[in-house]
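In structure tokens, the next block holds one chain alone, the form predicted alone.
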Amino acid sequence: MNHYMVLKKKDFNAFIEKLSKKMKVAAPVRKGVKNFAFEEVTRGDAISRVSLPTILPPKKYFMPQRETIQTFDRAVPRWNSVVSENDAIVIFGVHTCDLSGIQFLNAVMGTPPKDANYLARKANITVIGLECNDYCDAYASCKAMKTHLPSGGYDLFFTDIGDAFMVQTGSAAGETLAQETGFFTTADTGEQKKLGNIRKKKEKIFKDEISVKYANLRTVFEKTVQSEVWEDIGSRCVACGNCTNVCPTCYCFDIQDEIDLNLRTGRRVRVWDGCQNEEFAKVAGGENFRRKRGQRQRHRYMRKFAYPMEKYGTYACTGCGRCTRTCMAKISLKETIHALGEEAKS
């Protein structure tokens, strides 16, 4: 589906207001000076249309940080599975890097054994992408990861072309939403030319941000498994887990059983977990397969640039820059890749 429409900026606020009366709308909202977060909005002027990537990616709507997956009652000799569907929601302002993250999670959670809760939530989510016409900041590596341009994962996709947004449909649901709100018109030749000029300008603005070519990333990581770079990173890492918490493609979780005070009923919940936490790779008997922080950092990078390419045919890094942006130890993804790339040459 490749239908181009236009939404005039003067109608943007009315579009969001009308949409919010039909269903919940979430979009990037400024939180302080430099931080942004996806939150529910009812007005277009509450949305930050030019922003850094949000603190947490939109994956929080697809797989919440905490959700009940089973309940039990000791009077009934079985667990009851809970498929937690969400109310219909539109997520507006999803950058292309986060669209890539959603597509990756869709592949992971849609591969058998399929994740019923994830897929149930996904069925009620409409995604509206928003193009970045310039870099968000120096931490981004979206060009190197080929996520700076739209490549699917959206129902509608907005591009700022001046006095209006060029809007591309990506699904029947997106087409229906546009028709029902009634603010969109078919794009004319001049407006399509504006979009073409923006894309040409982006070719000059967005350059490969890392020194290793996209096609060579997997080879570099496979050749540097024993690199001293991991020791250096491990010596600096404070194991806070920020990098995995904010990553749009991390999907690891822990399972916890909780019993009520009546000692009869309770629930099984899953909560976000991450490979940088010390307890993550510990098994019965106390053995920890990745006790050192450098080992855990190496595993995190391999889960982005080696293992997923083998299983899913794509990298799990979207180039959003969140891991570097939030790292308390100032560990830089770009610098790490550069160091490993130089070592792999020798």
Second form
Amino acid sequence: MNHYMVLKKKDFNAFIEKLSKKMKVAAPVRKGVKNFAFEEVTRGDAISRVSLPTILPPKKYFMPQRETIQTFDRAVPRWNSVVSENDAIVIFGVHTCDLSGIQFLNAVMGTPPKDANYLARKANITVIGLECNDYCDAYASCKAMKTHLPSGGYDLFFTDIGDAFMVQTGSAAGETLAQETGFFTTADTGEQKKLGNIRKKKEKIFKDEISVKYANLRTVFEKTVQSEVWEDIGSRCVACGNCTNVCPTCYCFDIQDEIDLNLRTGRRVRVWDGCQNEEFAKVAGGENFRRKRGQRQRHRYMRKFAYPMEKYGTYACTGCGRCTRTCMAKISLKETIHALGEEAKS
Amino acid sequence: MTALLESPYEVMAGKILKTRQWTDLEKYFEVELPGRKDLGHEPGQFVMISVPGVGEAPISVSSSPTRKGSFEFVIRKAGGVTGMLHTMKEGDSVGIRGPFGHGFPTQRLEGYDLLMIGGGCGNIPLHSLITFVLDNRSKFGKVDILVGCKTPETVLFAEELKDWAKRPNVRLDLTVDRGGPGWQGKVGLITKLIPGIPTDPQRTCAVVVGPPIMYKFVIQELLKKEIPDDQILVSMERHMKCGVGKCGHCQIAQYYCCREGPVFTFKEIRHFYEAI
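Having seen the form predicted alone, please provide the structure of the form predicted in complex with its partner chain.
And the full complex, kicking off with our chain again.
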């Protein structure tokens, strides 16, 4: 059942400390002026609660950059599957954009044949969301992607209401975790009202950031497959793959074998990979089905705005703005959508 | 918490029963699973073959499921895994994962005249279907087989081709792009052979497997013959890494080639850029 509790800000430090004695706690930590990263913390005051997204989304806890999926010994004709289970971990400070990213990954990895490695990690992760009361920066498009408000995907969800956090429970696991720490009280009507006011204020602050309506996005992308916009983006893209690495819904990977120095034992690992890398769609005969950078960028966008609608019934863009923020070539998601939208009109 | 799910990356230990170097680049392998367990594949499906320490590569099964107990591959040396496979011999072990994907819809093909066209490596997955059809000969109409290869030295399944040509109601034609000394067969593109084949388009299913460039021209010829686009089947080559619709490498538009493919109807893919 969804219900509201309150955690006083003065108890926040103690709450995180107590939690970190029981299990790992990861949260955004400041890394320089505008950069933040999810890291293990043991103290509440180490946590940054600004709304700007972390460099990498929390997907790294569900699907690490590098993960052993098998071990082998060349002397024995046997491969041993490894489904490694992480220690129990709480991820605190997951913004609503990233919650929707996790929900998307859950849908993909939970579609049969299910990804046992992902699901084993997920089973040990508790997610605590944190509301953005205001925009992080001008790159976000969370209102347009309908991810600026909490909509599931969390065990607990925090909203800063001044001297306290309003805490919404999303799962029995979240409820138990909160109860066990002993810091949470039931919300009174005054606190409920404060939350209501914040949400009302958000309605005024958050406006559609892109010029194409949510319902029309898929059609716009499908109509503009042959657009010159892709040529333009392709001419600027340096194929670094940053956009896919930082994307909360990019999950493509490569599978590689590593052999130990004894040349006998080794392991098979899966590592993050991305469609922007030149080799990604190349086959053994040398044919590359997305040889040009423009084609690869189009593929990335289609995988956010067209294909997943068909397959999973949702867009795969969370509006977090990371791809634009990280792009060295200043390829902007909002500008791209705007240009395609204008073209689709004509 | 214990893992409740079995890993989709589980590898079975296969044993190589027989190998034979067929051409400079292609080598034949017969493989069995522990206890001669049936692979349970459909013609046109693929498996991931593992060489520990080197990696995994997607390889089509060339034998028909009608032949039980073991299964076959014909593997072109093209990269790390296939290069290493070429050094392997009888008794060596290889990892097998799969079979994966949708193969040729053999039930749907029943009752149709079949026009099967293979180019180069494409003849390998096609071999699985042709053997299946010939093993179930009474279920299918007339069978036309067109085989195209670059040179006489690269012709695959040469002995079997002679045998197939002798089967009742089977017509087989072989052409090479470039002839050579002693070659008395046809020389020229496979597309040239299509117009001369008498077809009743409504009751014909065409099956095309070959390099991308071949699809472009062969399919044009088939459409000229008025074979409906949902009766033209193609098998798409992509570099599958996971085989279970996750890793993204084999994606063609919204399709994962390893799951929804590798066999598609031309109708399914004709409007997708980047497909062929």
